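Here you get one chain, nothing else, as structure tokens; it is the form predicted on its own.
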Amino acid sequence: MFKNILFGFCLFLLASISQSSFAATTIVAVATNFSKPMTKIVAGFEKATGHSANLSFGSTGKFVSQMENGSPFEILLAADEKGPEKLIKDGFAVSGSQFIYAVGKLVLWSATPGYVDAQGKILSAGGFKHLALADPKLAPYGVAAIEVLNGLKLQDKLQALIVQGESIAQAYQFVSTGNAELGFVSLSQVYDNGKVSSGSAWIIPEELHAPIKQAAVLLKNGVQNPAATALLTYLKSAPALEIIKKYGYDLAQ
């Protein structure tokens, strides 16, 4: 009896051994839109693998510059394809590793029920001073935005009204503060449970703006990681597909 209870803590020891031998951490750069959803599928896959990531948010364009100037990130999930696809051109990424993990939603929200109404006349009708968006010369979102009020042909009315967050999370925060009365954000941040969580938010028609395909890329600092390449093999597994879509984003064709 004693024996066979000694000898299986000696199996259990073993096993938790090789684990933490084999275990190892990534350090990866999150767009702000997808932190949310990030955070739930890395702790899927720590539990999964036992490896474990160490997780950072914010602009696209913003931690490309970093990345090209030395900055220790081992993967990227961009808000866009042009950031991985320009890391790859410059020698920072890995050819061939990219793909699109999500692909994003753009609304028009506002903190306050009933302030945007389900087709996004308030745009043209005005009556708000502020107008809140993430810078597009770093965000993808941003971008997207842009291509909205231009395809509106809104852009001249209310660029004085415009107010520009470093990336969506900024322009979020200035809307849920009440410094913006609207503004474009991600869905993924105001939704919840197959619907808008709070506020009231117009849904942008896809053809409105280019689709917002968010790629995913090793970089080279992470080639000889394994929590870097079980991470991105996790991110398209079924449980990570699942949390994707539950917060609103499409999977990519």
Contents of the next structure:
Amino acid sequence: MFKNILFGFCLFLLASISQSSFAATTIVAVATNFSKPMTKIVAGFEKATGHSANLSFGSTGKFVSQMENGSPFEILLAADEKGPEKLIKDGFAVSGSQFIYAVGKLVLWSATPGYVDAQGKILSAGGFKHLALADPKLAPYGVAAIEVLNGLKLQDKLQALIVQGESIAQAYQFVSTGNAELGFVSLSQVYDNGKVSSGSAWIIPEELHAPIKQAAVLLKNGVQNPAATALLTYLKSAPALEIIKKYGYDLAQ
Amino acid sequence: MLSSADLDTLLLTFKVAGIATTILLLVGTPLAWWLTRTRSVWKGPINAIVALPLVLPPTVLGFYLLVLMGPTGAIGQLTNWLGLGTLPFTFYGLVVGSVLYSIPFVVQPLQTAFAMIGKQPLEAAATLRASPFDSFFSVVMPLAKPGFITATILGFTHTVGEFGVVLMIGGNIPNKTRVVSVQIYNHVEALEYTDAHWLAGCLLLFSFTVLLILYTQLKASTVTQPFK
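Could you give the coordinates for the form predicted together with the partner chain, as opposed to the form predicted on its own above?
Zooming out: every chain and molecule, the one shown earlier first.
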């Protein structure tokens, strides 16, 4: 019995070694808002190139801090431009490898249908107890949310109602479980096939916050890895751009 | 140095821990006593439930609490019906989470202490016509004093160190749910290492001092050294 298991394990090891000699695997840190499209993009990437990619999702701030402390990530798909710029400046990422892969959209969303009106008047009308957003210290979508509140001159009025998630995923979680009546999330989290797929939402007009330009960058860890460079190239390919648009992102001009 | 926002998180943390520990002692004492004495078939399952937070990832506990205490969850509907609103993102939501999270750290030392007293002192008290309540307060409690001290200290310090549950149900609201462990996490994430060091250092010093007292001042009794 034990011998059989050992034999099987050796076969498995052999199989994984032989596989890796043909194709490589890259480790990618992905800003949470981009998790759904990236999962689809990687499925296409693996089919097209034979390489594979392991994805980790989290807030951009967290990833930058991990990368500056020796994490093995090879690519960062950030939710802003600042993260990649900082990594390049501090010598952890490859200068010139950064590009904007998507421009994010912020949305005021509620899990309850009909709760958020199409003009977002509910923000000034009130009547809710909690407004969720991502921590502006850690997540660019949180920064954009604060810009919107400031622009509408509602920051002071709503400050006491704000609950912060450590990433946009947690802000979404607070709203989707109904614990917060509404919150600022990324459009991609609630968007499918050209429309908001559940609850009710106000897609924030672009003039209310600085565009959320999301940049990708190659880390120095990944320079030698063909899978890492191939993935960054694939991210600019037509099938990838198609998926990115499908989730409600704009493309870089 | 510690900023005033950092100081606020420390004060809030101690407040949560203080209230949670008080509740835990009030609830945990009868529970531990019952668990020590009972021959009920429920003894096993209840013991297992009490020990669950020891092995369960705090995020699991936090996730269930977020769902259960939310407006569609069973607890949330109950608190709404009672007119209390829902508990996540509130100070008392954190207290509830902390009580559940720290319950084994209070109940288990008490159970050990009660078990070590044995039946004889109680039987002696009974022959002197002491009522069960009387013998509990004048025999059991003094004898189990080291157990109470251990339970209080462990319950308090464990709550101070709570992170996963708070992250899930807290919402990071200053002076309401922004406790020190979350503040340290945010400092680290934002690369504010100096601030993180100050707060983390405070917590390290606090925890070490408390445990040092526990292990040196009370070393005479084996009851007080739960993790030996």
